[in-house]
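In structure tokens, one chain follows: the form predicted on its own.
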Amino acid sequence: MLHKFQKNISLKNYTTFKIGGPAKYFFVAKNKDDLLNAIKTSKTLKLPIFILGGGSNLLISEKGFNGLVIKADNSDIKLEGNKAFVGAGANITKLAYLTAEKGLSGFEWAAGVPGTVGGSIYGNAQAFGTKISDVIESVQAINLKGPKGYPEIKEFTKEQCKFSLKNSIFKKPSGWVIVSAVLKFQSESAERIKDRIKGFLEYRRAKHPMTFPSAGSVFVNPEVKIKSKKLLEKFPELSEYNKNKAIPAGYLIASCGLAGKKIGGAQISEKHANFIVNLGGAKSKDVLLLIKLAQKKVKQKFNINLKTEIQIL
């Protein structure tokens, strides 16, 4: 199967970042075979592999990736009922139009946002208090460890998934390759879902910047309970977010005065401040160096570790 390996593919264009380098092996699995091949093929010849979806949330480095990188272009979405059986390539907001019109109730958070649904299952993507984890009912996935060094392939109840806070089983190094999901919405009138799909998207093009490429938001929000009479007294919106049980990474790094910075290419958004964009010509490095800046000032002020959302390759 590597004669069907493109080589040196440039991934610059294949990320909502518009930043990245080269692949080694390039393959479009537009299947579950697809992938299973591909996955084989890179064992035989002992390829690191990297799956890529929709390219969202993800920042790439401009050496590229030494190995073969599978676009999961899976795309399929099937509605039946209530449900809804989607690849891992899927894009999350066709599905959400979809549903809409279906008069299903549970997806409105996608609409706008250009993420796949197996990436966003696998961050356990979220917006205006909406998980992804809300709607699944199983997962399939390949494990890329499985016995004998062969793909194993196998279906995960919600449970089994793990989900919590931008986070699940897929996300960390277990091997498991998403391959397709069932997800489960609630019945309700179709005006009134799109009313609220209206009402999203109008609050992203007035909150968010959308003028440049970016790979969304950087940083968890972090869930903690500022205690400091001291901060509290300064900061007096932390009194509020502790009511949330969650404080915004982009007030955070506002807060430190870091909204508008610029390295190189680079800047974090002053519209919002958890978003970093890229202005033209944005290397990895100068995305990298505003997310120390923005994580270093937020310690010292705050004394919160930022953590990053966006998977860096």
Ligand SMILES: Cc1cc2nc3c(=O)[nH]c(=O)nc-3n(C[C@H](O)[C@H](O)[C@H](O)COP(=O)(O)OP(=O)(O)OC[C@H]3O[C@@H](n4cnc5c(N)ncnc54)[C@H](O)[C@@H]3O)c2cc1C
The other form holds:
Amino acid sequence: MLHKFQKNISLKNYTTFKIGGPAKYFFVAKNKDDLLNAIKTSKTLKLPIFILGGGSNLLISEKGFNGLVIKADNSDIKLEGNKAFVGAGANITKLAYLTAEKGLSGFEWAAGVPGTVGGSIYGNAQAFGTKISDVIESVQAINLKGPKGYPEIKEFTKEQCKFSLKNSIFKKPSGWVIVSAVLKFQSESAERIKDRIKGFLEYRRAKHPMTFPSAGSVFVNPEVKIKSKKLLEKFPELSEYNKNKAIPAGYLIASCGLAGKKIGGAQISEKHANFIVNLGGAKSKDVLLLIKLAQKKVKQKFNINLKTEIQIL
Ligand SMILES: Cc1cc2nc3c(=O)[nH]c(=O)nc-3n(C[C@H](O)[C@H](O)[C@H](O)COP(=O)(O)OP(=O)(O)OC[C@H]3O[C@@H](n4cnc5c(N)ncnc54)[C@H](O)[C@@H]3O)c2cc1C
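Structure of the form predicted together with the named molecule (previous: the form predicted on its own):
Below, the chain from earlier opens the complete complex, with every other chain and molecule after it.
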């Protein structure tokens, strides 16, 4: 199998941020057997593994990865009745359009999001009040450790996936590689579903910075309530956010005056302060410095710890 691995492959162009150094070994897995065999080979050779989906929630350092990067590219999509049987590498925007065409509702939020099913299950991707976990019936994943050290495939029910805000069991360090999933949708008029998609795309175009490379939202919206009277008087919007489950991280960062702040080639977006954009030639350290700055200022002003949503390698 080792002869099938490409060597010294730049990861920059496999991420939407367009930032990152080389992978020592790189392999594109087209199906379940490819995934399993690549994992087994990496075990035999004691190579660390990193699983790459669409690279749209990732910040990779210029040092790259001294091991094997497996790009999950098993992208089959089979629609049967109100269910979809999908490979982890399937693109979620494509799935949003295919299900809409068939009059299947529940994936409209994903139109325009450049991720894969695997990466989206890993981080329980969501938008406009709908999460991928809302439509999950089951997930098939390979245990990187496995009893006796051998990787094996396990089927997870939705409950066993332990989904929460931007989180799932697959994010735990024990290490699972998502292979495929079964999703279940509601039937609705295709026209109404397409209209919703149109509205969501218009919202994204109006509110999100789409002209520069980014990795989507950098921070998870913190699930906290602000009690300080002084802060509630100074920032009246906080009373509204207190009624919801979470405070938008972009609002907190912008309230610290950081929208538009640049370090090197990276900038906290002026359009949406929870996005950091690559203006051209940004280094991972530029982005990391902006992340640290936002965390420090938000902590000072609101006593809130912002947690990163993007994965840092
Ligand atoms: C313009 C733009 C808009 C976005 N809008 C949204 C949005 O509305 N909502 C939202 O939630 N996110 C959004 N994102 C972020 C991102 O697209 C999602 O988080 C997406 O789900 C990440 O999937 P991915 O395949 O790109 O994962 P990657 O970035 O490739 O990987 C992310 C993590 O998942 C792990 N992973 C990937 N595949 C697998 C697998 N098969 N098995 C195990 N682990 C795996 C990786 O190891 C990594 O730790 C946006 C990003 C951009 C650039």
